[in-house]
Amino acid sequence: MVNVIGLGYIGLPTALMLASHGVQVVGTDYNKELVATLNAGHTTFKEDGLDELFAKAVDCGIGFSTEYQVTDTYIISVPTPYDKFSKKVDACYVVAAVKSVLAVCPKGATLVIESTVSPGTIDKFVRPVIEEWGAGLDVHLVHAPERIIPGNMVQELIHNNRTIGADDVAVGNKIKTLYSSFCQGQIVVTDIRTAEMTKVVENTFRAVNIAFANELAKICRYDGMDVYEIIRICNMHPRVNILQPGPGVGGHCISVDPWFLVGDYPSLAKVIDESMRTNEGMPDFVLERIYEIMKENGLENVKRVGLYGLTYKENVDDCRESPTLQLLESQQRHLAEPLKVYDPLVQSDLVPNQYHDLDAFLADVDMVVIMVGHEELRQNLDKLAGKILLDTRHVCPLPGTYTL
């Protein structure tokens, strides 16, 4: 049996998945509310295919609990926040996670960390704490970070190549199978802290690349060109792929690993560093856009301005670092009236102003600033005719929309 410890965007479609593949699982989180909707046939969030799944792995006999179980194989799946000063990770989940699983497991048990840490975090805050409680029980420690985006994390937990790292390859060896119960990618094998990086680095590469997008974005804005056309032609060089800029980056991973970086190599990770910073900055510079656009077109009041969209990203209902709340931060240390907020995947009431009517919505607002491109906007572009539009997402091809 795999006890999958935490249940959230990462956990529950991990356990999910193993349990649908024939593999005997309980899952563990410390929340009694998510237990108990869970144990009443519910998922806790919205991603594609992820009822079907778990419609399957009910059918499979996968249990929810908030007990740890007594099994052999461990797989921890708890957050990592950063500390947004130090930019370092906390570990503080995870140890506690580890500590728990050590007060029930038998000896020679594997526990499988699948949340992502920084470099050398297993090292310094988990491996202490097993020699400390676990002394005798011969536990085995392994890396085995996901590498799945909401949205598609039902195909990519099926498809996307995998890592594992582990200080006994034949221990190693034994996760690779198990996870290769559903995993139909590449899985490599390796030392536990080059699994670490290896993560750190992938999101970092793309949080530097959006940076760059970004950094063109306000660079063209200055001097009065298309940044867009600049993309689509510069792309044509069969070895160029510049991403599009946004308002931000969102989500839990781009927008904090990377910071785990610059937080253990301060003054080595100056590219990062920087890129993170201009990414942070979007935020800011959307606001200031609309300030520009509301005075060219003479719109004065600011509670008839609407931003479309909560989420970090389109299509999921996931606000983890969301450039939406990023503004709004930012707006409110300026001490202006909250603007006007909709979002069709949000439906709890998570900022003032929120709307849950998209006509009601546009009914109470002369301009639209466009933050996420959910497929709904793009079904009803019609309705945004006549509206003073700010298109951060390149999704809206109505005539006199403004741009980043």
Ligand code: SAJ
The other form holds:
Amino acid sequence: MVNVIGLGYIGLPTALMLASHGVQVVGTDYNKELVATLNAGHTTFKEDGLDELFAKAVDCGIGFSTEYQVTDTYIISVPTPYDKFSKKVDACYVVAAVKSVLAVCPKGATLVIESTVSPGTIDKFVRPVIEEWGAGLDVHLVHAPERIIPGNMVQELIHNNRTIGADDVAVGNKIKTLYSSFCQGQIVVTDIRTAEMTKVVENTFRAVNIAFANELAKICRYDGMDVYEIIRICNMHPRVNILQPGPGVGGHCISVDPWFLVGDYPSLAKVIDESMRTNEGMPDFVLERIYEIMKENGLENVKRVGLYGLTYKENVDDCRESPTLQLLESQQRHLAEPLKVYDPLVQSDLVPNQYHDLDAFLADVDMVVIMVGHEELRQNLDKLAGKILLDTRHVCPLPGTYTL
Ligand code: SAJ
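Mind pulling up the form predicted in complex with the named molecule next to the form predicted on its own we just looked at?
Okay, now the whole complex, with that chain kicking things off.
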């Protein structure tokens, strides 16, 4: 039996996937409310295909509990925040989960850490805990970082390649067999340090690429060029693949993981540091664009400005580190008129002046800033006609639309 610890954005789909492919699984989370929701037959966030996968896993007998189980294999998938000042990973949740596992696990158990951690975290924080709390237990450590993208998690769980880092190749191969129950991609077995580093490097590559696109957007704005057309043409070259500029980088991965490298190697990770600052500066750049466009159209005509989109990217309901939230925070510092906000995928009231109905939102604004290109917006572009539009996502073809 596998005990999956932490039933969030990664732990839950992984547990469901294993269970629906014939593995006996119990999912554990200390959040009683979350466990009660799952036991009542409901998923806890929206994701394509997740409800179907959940139904299948329940049919196959998955269990959810607040208790750690006594078994031979544990997959730990708890959050790894970073300290905003030191930029270093905060491994407290991983360490707490490992201690709880060690309190119940039998001799020879395998602990698989799925949470993303900065290179060296397992040596620095997890091994000492195992030495102190698990003396004589002969526990095996494995790092199997997840790589799935929110919005396409279920498909990517099946088809992505995976990396497994282990001290002992035989243990690595045993865990490879476990993931092979559902994963059709290639699974590479390596050492723990390499697995830690590759995961962080993948997200850093994407962050630096997006920062490059954002910098190009600023250069093109300064000198009246069309950044999207330039990137489109450049990407026709067989060895160029530039990502898209946007209002900032959110989510709990690309806006976080590269800081681990800056935190650990401050005098070496120069390009990464600058890239992260460029991305973090984008919400302020959008705010400046809003003021420019308001002035251009006459401040008396553009009093009411609304932000379309509160999530960190399109078609997900996750608002962690979202550029819209960053922009609203920045706006408070500037003490401007309050902005209105609408997102079809965010049901709860997260910010002041938030709307839950597109028509009501549009009726109350003169200018719409497209912060997220949700499918709902793409289906309702005609409703934007007549508004002053700033499109930070390059999704609106209406004539007269302003871009970054
Ligand atoms: N973004 C841009 N321009 C782009 C692409 C993205 O501005 O061209 C923005 C998005 O709008 C969003 C942010 O970047 O705010 C991050 O979105 P994303 O779709 O690039 O990535 P995540 O954070 O949803 O998922 C990433 C993925 N990593 C890679 O593709 C290398 C995923 O595979 C990882 O599993 C995930 O991080 C993770 O958990 O680490």
